Amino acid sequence: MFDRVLITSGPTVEPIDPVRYISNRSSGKTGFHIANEAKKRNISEIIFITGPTCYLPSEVRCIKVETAMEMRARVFENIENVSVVIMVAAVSDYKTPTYFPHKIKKNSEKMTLELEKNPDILLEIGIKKKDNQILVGFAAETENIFENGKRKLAEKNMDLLVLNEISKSNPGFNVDTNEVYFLTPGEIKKLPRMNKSDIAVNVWDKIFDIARDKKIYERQF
C-alpha cells in the first residue's frame, strides 16, 4: 500500500496588476476526484496542493497556492518520501516578468504584454524521480495529440500520462465528463467517455498495476 502521495490540482493564477491575471479553464474537478479516490483506498497521507478552486477534498492535507512559483515551492517542500506524484494541476506556462502595482489604464487601442516562461514543474520532478516513485501527469492537447503526448511522456520521465484531446465534442474543462487516453511507455489506451470520478478510479487502478509491474511493493519508501 502507498503511505504518502502528492496530488496537484486546479489552475494557477499569474497576476498582471491588482485586478487582472493570466489563468486557464481548469476547474479542479479531476484533482478533487483523484484525491477522494485515494481516500477510498486508505492511503494514509494525501498531500493536496491546489490553485484557486472550490473543489477541495476533506480529510487531506490541503495546501492552497496561487502562482506557478508558489506551487513549485510547495511541491518540492513536500515531495520527499512520496510514493506517488499525480500532477493534475493546469499550471500556467507563462507569467508577466513585472507586476504592475496599479491598475493598467486603457490609454491606447493596443497594448503589448511581455511574458516569460514559468518553470516546468513536471519536468523537474521527472529528472529527480527515484526508482521507487511513480509519476503521473495530465496533458490537454488540441492537435497532434499522440505525437505531443509521447514526447512529453519520455521527456518528463512519466510512468503514466493521462491525455485529454480538447474539442467541441470533448471540452474537458468545466464539465463533469471527459474522454481521455492513458499513455505509458509501451501502450496507448483509450477510455470511453465517463464521469471524472470514474476516470479517477481508472487512474488509481492503473497506478497500482504500474506498482506491481515495477515491483515497487518489494521496496522501502
Ligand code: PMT
Second form
Amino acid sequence: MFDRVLITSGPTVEPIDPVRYISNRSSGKTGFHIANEAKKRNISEIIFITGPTCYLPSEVRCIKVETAMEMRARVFENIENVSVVIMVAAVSDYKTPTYFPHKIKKNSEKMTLELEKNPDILLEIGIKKKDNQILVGFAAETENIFENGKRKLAEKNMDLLVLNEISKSNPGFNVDTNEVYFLTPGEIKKLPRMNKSDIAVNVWDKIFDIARDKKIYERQF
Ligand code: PMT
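Having looked at the form predicted on its own, could you now put up the form predicted in complex with the ligand?
Everything in the complex follows now, all chains and molecules, and the chain you saw is the first one.
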C-alpha cells in the first residue's frame, strides 16, 4: 500500500480582468473518482489539489486553487515523500502576463490578448522524480494522438499516461464516461468505453502493477 499520494484535478482558471478568465471544460469528475478509489484502497494520506469544481471527495485533504501558478506552488509544497503523483488536472497552457484591474471596455472592433506560457508542472515533477516514485499523467489530444502521447510520456518522465482522444463521440471533458488508452514505455493498451469511476479502478490497478514491476514497496504485496 502507498502511504502518501498526490492527485490534481479540475481545470485551472487564468484571470484576464475582474469578470473574465481563460479556462477549459474539465469538470473535475475524473480526479474525484481517482481520489475516491484511492480511499477505497486505504491509502493513508491523499492530497487533492484542485481547480474550481464542485466534485470534491469527502474525508480527503482538499487544497483549492485557481491558477496554474497556484497549483504549481501547492504541488511543490506537498510533494515531499509522495509515492504516487497523478496529474489529472487540465492545467491552462497559457496565462495573461497582465491582469487588467478594471473590466476591459469594448471600444474597438478587434482586440488582441497577449498570452504567455505557464510552467509545465508535470514536466518539472518528471525531472525531479525519484526511483521509488510513480508518476501518472493524463493527456487530451485531438490529432496524432499516439505520436503526441508517446512524446509527452517520454518528455515528462511518466510511468503511465492516460490518453483520451477528444472527439464528438468521445468528448472526455465534463461527461460521465470516457474511452482511454494506457501508454507506458513500450506498450499501448486501449480500454473500452467505461464510467469514469471504472477508469479510476483501472488506473489504480495499473499503478499497483507498475509498483510491483519497479519493485517498489515489495514487502506490501
Ligand atoms: O475533469 P473531467 O471533466 O472528468 O475531464 C477529464 C479530463 C479530460 C480533463 C482528463 O481526462 C484529462 O485528460 N486531463 C489532462 C488534460 C490535459 O491538460 O492534457 P495535456 O495534454 O494538456 O497535459 C498533459 C499532462 O501535463 C497532464 O497531466 C497535465 O496535468 C500536465 N500539465 C499540462 C500543462 C501544464 N502547464 N502543466 C502540467 O502539469
